[in-house]
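Presented below, as structure tokens, is a lone chain in the form predicted alone.
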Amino acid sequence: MRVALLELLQFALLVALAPLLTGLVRKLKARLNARIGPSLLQPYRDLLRLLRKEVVLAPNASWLFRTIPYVVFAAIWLAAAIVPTFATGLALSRTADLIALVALLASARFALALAGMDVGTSFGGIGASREMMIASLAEPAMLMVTFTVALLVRSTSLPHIADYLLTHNVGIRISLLLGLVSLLIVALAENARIPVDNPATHLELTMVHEAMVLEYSGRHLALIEAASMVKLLLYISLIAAVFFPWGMARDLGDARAVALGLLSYGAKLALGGGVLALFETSIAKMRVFRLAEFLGGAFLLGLLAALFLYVSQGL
């Protein structure tokens, strides 16, 4: 009943804190540009301000159009769902896998793809072949970093990899380090943020998120970004999972344990909200025809990673 009642904590606090990270970090960029920014709240005001707006739908949208909002929420909540949080051990753990993570989030993209072209519109198609030319370069890249994970942890599961490295001395490894920037890459790529998309501007020729969902409208533009909140709030959490799990929850049984982990869980959503603003105030975008030097560096990162790993346990 613990086990069951923790599980629904992490669902619920999944969608309560996506909001407040976005927030933080568009108050921090605002910080770092010496302006006083938006409020923390203001992504939940947008959210229920689109809520209560009357859907307008194109007249060639099938149901498709319709449906797809709910398919790519659902698809993305239950993706960081499946990735520790605060505690491992929950009801969820046995799907916890990270082949599972990628083949979830490859359907929440395949969706929208399917979305933005269904209309016909230009920018809907152009945005939907942006967004599977990024996926096909990002997608090996991910894999990589789960290969070399794999490797040293003789598993994908994600509480698994998470206890292994909480016991284990695993000490300090040039693989684990080239893992962890090309999936930094593949965050950035993912959640498309500078430098591979400007999250902040509507730019027709550059957008590649925006560009897909620009006929979406009242609730239905609202899951679409409540799901792009809940992603960036994943590849933080999953970092943090992989990387750095300290602080996590091992004994659900211990009110303590538990506190403590929520509190660490806290802190590192803070830490990389911090660090995505910084790091988004000191670079600038890239072309978009250069994105494929970009996430091709992420894909040979994670390739020396798996192949350093593989070499230095054949020794």
Contents of the next structure:
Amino acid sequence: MRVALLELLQFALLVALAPLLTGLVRKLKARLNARIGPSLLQPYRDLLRLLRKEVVLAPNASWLFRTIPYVVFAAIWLAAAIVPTFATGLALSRTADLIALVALLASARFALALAGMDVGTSFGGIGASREMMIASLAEPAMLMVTFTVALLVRSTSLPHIADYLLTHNVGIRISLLLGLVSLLIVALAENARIPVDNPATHLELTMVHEAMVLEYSGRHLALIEAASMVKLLLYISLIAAVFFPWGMARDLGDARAVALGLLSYGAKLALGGGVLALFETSIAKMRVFRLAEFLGGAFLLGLLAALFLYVSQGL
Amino acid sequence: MLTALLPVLLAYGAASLSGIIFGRRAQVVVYGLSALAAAATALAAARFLAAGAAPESALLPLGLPWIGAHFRIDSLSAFFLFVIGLAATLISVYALDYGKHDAEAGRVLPFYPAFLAGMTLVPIAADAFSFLVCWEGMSVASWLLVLATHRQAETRNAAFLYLVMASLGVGALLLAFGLLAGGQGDYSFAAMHGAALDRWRSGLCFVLILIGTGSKAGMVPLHVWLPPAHASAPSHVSALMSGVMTKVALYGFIRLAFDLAGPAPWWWGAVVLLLGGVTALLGVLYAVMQHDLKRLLAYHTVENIGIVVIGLGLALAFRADGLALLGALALAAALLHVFNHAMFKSLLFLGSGAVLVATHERDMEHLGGLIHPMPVTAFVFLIGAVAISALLPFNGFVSEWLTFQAIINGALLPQWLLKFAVPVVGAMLALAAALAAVCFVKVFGTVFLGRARRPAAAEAKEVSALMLAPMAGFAAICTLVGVVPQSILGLVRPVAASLIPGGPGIELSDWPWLAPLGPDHSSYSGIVILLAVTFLTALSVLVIHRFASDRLRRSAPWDCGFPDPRPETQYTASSFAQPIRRIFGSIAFAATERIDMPGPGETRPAAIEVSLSDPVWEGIYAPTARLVGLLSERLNLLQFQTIRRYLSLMFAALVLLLLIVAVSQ
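The form predicted in complex with the partner chain is what I want next, because the block you gave corresponds to the form predicted alone; please supply it.
Complete assembly follows, chain above in first position.
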């Protein structure tokens, strides 16, 4: 009963917190640029306004175009709920391990890219094509990080990974460090952040993700925006769960541990948002074909991390 | 079980005969009988597997005098018979209607049942002679089926290449059997089983097995014949060749390398593993570059064979090092992928056949927007596309997930080469999976979404229910196995247990979770994911429509304020693949783009020209072909000699042979 309640709390928490996190990143970025910036609550207002507007649909948009926003939002919401946030023992996390999580996110992206092609506009096509190009390097990089962690922990299940790192002293591992760098790059790419993509540009040609969803409006757009906010939260939670699990509640019966877990989770999110804002302000966006080197680097770092561990196992 | 196959073979014979005698008029009989026979095969095989029955043998007084033909069925044969039967049943039902669109049905009908009969016989053949006869029967029948469209020059080239490669393969198999049988001359599998070969002979035998079965399965670098041949055949035959015949080739590999060739040393596993990785990655890279729908699908067959071969290589390596549980896991992953690929590849080829019937187009650059006139085809094709891209919640993901679990445990292998090879192959597999998703966004996006690029696509009509039903059947199987993989893993387990000695029968499932190595390691549940996503989707639809807004207005697309109604302004398949071509193609295929941009004031159109070169063809086949050409030119002299010269040449040859015998004694 208690587990089920906490599970529900996690689901609700994710959707409730995600816009705040995005608002925080935007606010911090504005302050770093010496602007005042919009209020922290602005993302909530944007979403509510979009939800209340009517949808304008191209005449040849198919049923896929109309269903995909809901499915994508649901898939990313579920994916975020699978990642342990404040506690390790929640039941749903057995549903998918890290590999299945990667596949769940990939399925959502596959669907969005199809939606980009549906109306048959040039911007939709260019966005879909480039998004899939980025994914074709980021996804294997993430799998390589998965291999690295799985080798150390002997499991790909996320709560086990967090649990193991909480209870064992793994020391400072060069593989984990390489994996962390690789996962950070993947997180930037997957969330369409600078230097891979710029969510705030006004030139559609320089956008990737935004160009792909250019034809969406009203509640559909609100869902897609909300999904990307939840995805940002997901990646910060994931990095926190795999590399910085400290503070997570291991015993769900212990109310103090759960409260501590919630508090530390909030702190980790704020810290993650802060680092992201700082990084994004200090770097420029890359040309699209430079990305191959950037993401290919992440992939090779991940491979190197995994290789180190494969070779050192059983010695 | 073996007696149950007798009426099946008789039915195929009768179907073939009626195809010869009555031609096009016998179409319903040919495909109807084939469907019934294939269904009977699948049913009998499933019952054999589910009952855990003991192997059965039979000795028929056919073939070579005094030796006869040995047949035997065990769980491995039964599993492949099940895959063959199930796929062939649905494909034959589809052909009932699709066959009407064949321009030259008389060139298809007699050979179709013969092809099926050959594929049914290979897994139960239990001596070298009957194995090779059935194998060749299957090859020749499929070759004749490819030639059904012989009026296209492209087909004739493809068929010639197929013939050359099939001959090479069977030659290698012949020698491999020769080595396995040793000097005793007993060519039954029972005698070969556990034949003790020395290191060099067994190594040579392994290489020959790899060439013989790899060339049929489409392993890189022996894959060159496969895409043109599979693409040229009529679509239902393409589905059989890609979805089913490559599986028979893999059966041959498993039977020979795992079962007959004795204890395999670890380096066999390493070689197979690396070949699998290269095959998977190169296959998908070729596929991304294609814009012919059927050729693209055929290249994806190469990729998927690579994925299966990775699993087989891991299984060989784990088995050689005594890690029986992990070996069984890797083998189960490979066998499950065999089943899965047979299902979704057949579905996709049947879908391409439906597109071909509706539009007469195979070139994706001419299609578009087919989701509107062909909603059911689009829906089932989408399921196939998601399944082959290894995405949730379909069957392709389950087998790749199991393969990844085996790869992660590859660190336990003691050999250095394997310690390096396993993560590298894992990276290749990860890349291949991601690129497959790119490729199928491209396929579905250009063929079914967007706007029609040619009138043929705009005027397309949905195909008949008889063609849609088998496709829907395949789609349902892909979904069922993805969501409840336990349904099929029960059939895979006995096979894995029988080939990995010493291993406990691997327990793959912990309902509703799939947890191959116990609950503490990794788990996955397709059904929970499907239910959760469905529930959350329904919840958001309800909440938003109830409390926010459900208004909708149709209006021109936005496209940044400059929507252009001409369909040419859409992204095409080639433009979609351009980033991949630049990133990977420049390494793998030396891809270059030449852009000809007219200066200001010039009136000629701008042009872009892309050139790709196939490293395998340029590196191996083209030099070989040149060498063969050169040699035959030189040896051509021999054709214009007098009888005296010929006699002296024969004499010289005889002397030479005798000398060799004398020296070697």
